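Next up is one chain by itself, shown in structure tokens, the form predicted on its own.
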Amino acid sequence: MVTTPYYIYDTQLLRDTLESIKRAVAEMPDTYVHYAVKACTNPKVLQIIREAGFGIDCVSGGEIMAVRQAGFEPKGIMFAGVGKADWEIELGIDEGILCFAVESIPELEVINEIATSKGKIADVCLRINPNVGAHTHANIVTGLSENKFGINMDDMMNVISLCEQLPGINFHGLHFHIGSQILEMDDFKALCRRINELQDKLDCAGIHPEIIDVGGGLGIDYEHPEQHPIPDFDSYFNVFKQTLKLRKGQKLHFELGRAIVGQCGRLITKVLYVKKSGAKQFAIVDAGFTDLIRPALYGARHKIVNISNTGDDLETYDVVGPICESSDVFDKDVRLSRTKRGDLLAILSAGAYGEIMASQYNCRRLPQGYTTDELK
């Protein structure tokens, strides 16, 4: 039996989606995609990722191992993360990931010590970070000097000459991520040139990386999703075309999450009453910030509709849930068709940091996740 709240993930709009990234990468030779496995990890999403033929990129053993047991092969995992634990860096380096995305030189010697421990040898990029804005959120902007994130550029032939001399490492590129949820082409664009910049320094040294990632970011409409159900693909990729100056040979890594799985999904959740308190009147649905926790987290934004009534007869409502925190709300004066008791609504474009992020607080139980083919 489906209780609410529950996710549910569109199948035919996340293969649509898929399709669309591998059209506008087609004409882009060595170029790799690599799904975000930090936006969702439902079982059934990651298994039509897979069969479209798209790479991981993981930021914890726990994923690596979820990722593994959902069938991805080793060699498509990209590993980042600010601060891994030995065991996940064992983990990684047993199961034979592509690489490791490094940040710092005491990271850096850690995977030497336990790569040499092993008498392996594991391949790393380097994440830089290349003091690039990126207009979004404060909480998920990652590129500038002052964020925890990468390795200051001035430091950069510095680590890439400390590689060199490490038994058990061996410097496989570069890896660069500016933030999440970015709309603004320029921002990619500045980040191309900053590359630039970077690759000319090095080919004076006479350093070639293999592979070049740039991170994602992309992000989606979550104000019309239904307009726009699918994000510009075309746009992003070409920004990177014509912008990104490779060198013969490169390998080019995207690493795309919220942009691939964010309009397949919603969250389903029930009308538990509709209370009216002066001029306010709120539906309390019995989804709450521990379902997803985006709104309360960042004043994020979904769109929400009455899937009960579809009505023309529109009132508003504040749309909060049961939680006891005054930051458990959905949104505030939503325009929804006349909403009573029992009604179910759909919070849209939860695809991406909604199930994922769900907790227990309250002692409350996880919501589950779903697919429209299982629910037809």
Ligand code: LLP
Second form
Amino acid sequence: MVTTPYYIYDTQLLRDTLESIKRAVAEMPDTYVHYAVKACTNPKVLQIIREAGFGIDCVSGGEIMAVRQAGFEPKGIMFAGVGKADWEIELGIDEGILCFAVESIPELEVINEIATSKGKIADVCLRINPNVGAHTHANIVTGLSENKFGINMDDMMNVISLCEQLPGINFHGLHFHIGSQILEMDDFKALCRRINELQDKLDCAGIHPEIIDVGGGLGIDYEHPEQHPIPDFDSYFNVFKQTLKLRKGQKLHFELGRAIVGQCGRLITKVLYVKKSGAKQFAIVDAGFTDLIRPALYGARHKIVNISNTGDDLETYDVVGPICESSDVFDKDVRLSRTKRGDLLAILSAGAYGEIMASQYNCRRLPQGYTTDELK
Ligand code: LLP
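Could you give the coordinates for the form predicted together with the named molecule, as opposed to the form predicted on its own above?
Entire complex below, previous chain first.
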């Protein structure tokens, strides 16, 4: 039996989104799109993405295991992450993944040690911190030199030379990721220009990376999801097509998470009580920040609709969860059709970083995830 709160993923929208990406990159030679699996690991969602032929971006051993179980090929796995544990590195090497995105010299040395002890050579990209800002929430900016991610640009040449000296390391390319929920195409242009500068430097030294991985970060329209169910992939990929100067034979990799699954998922929750308190009206629902933490953690706003009453008898509510913390609020002053106990509300654009970030605080049950194929 399906009980609230639960996630539901629109498989048709997911397929259409994947097709739209494939169309947008069809004219771009040697271009590979990896799905950043951290956004959502729902097995049915993974299956559809695998069938569409996408690679994977992982940031943990657990994610590598999840995608292997879902049938993704190891040769399509890019493995990033600032703190890879030894067992995770071993797993990556044993599985024969495409590449490690290495974020520091100590990490490079450990990968070398583990690879040589196994008589293997690990393919690595160096994750360079390009010191390019992104116009997004401070918690999800990653490409500034003050952030913990990547290798400082000024150290790039030295680290590449180190790669050449380490017997268990094969330098494969450069990796970047400047942040998430980015809607300003200029931010991606700035990244491209920075990569061009770095490549000019490498040309002078006769170094030719085989891979340029530009990460992910393309945002979605949380405010008007119905108008923009599929992100503007043409504009996004055009930025790279027009601004990034790739060298002959170089492969371009993307790692998109939110833009692929964000609009495909919604969280369905039941109204437990409608409580009036002074001038306020609260819709107290059975989902809490344990089910969708983005509003509490980032102040993120997700559109909320009453799917039991779609009339135009609008009233204003604060939509709040049952968890014993004041931050357990999905949104304030939401205009909803008149809402009563038992109504179902849909919290939209929750396909990315929703179900996967759920917790069991307050000993709550984890929300279940279904697809539209299962719940007709
Ligand atoms: N590649 C790397 C190395 C990443 O760290 C990430 C996301 C991505 C790709 C995919 O980024 P996307 O295309 O989804 O923006 N929990 C936050 C988002 C955290 C993103 C972390 N890294 C949220 O709910 O907004």
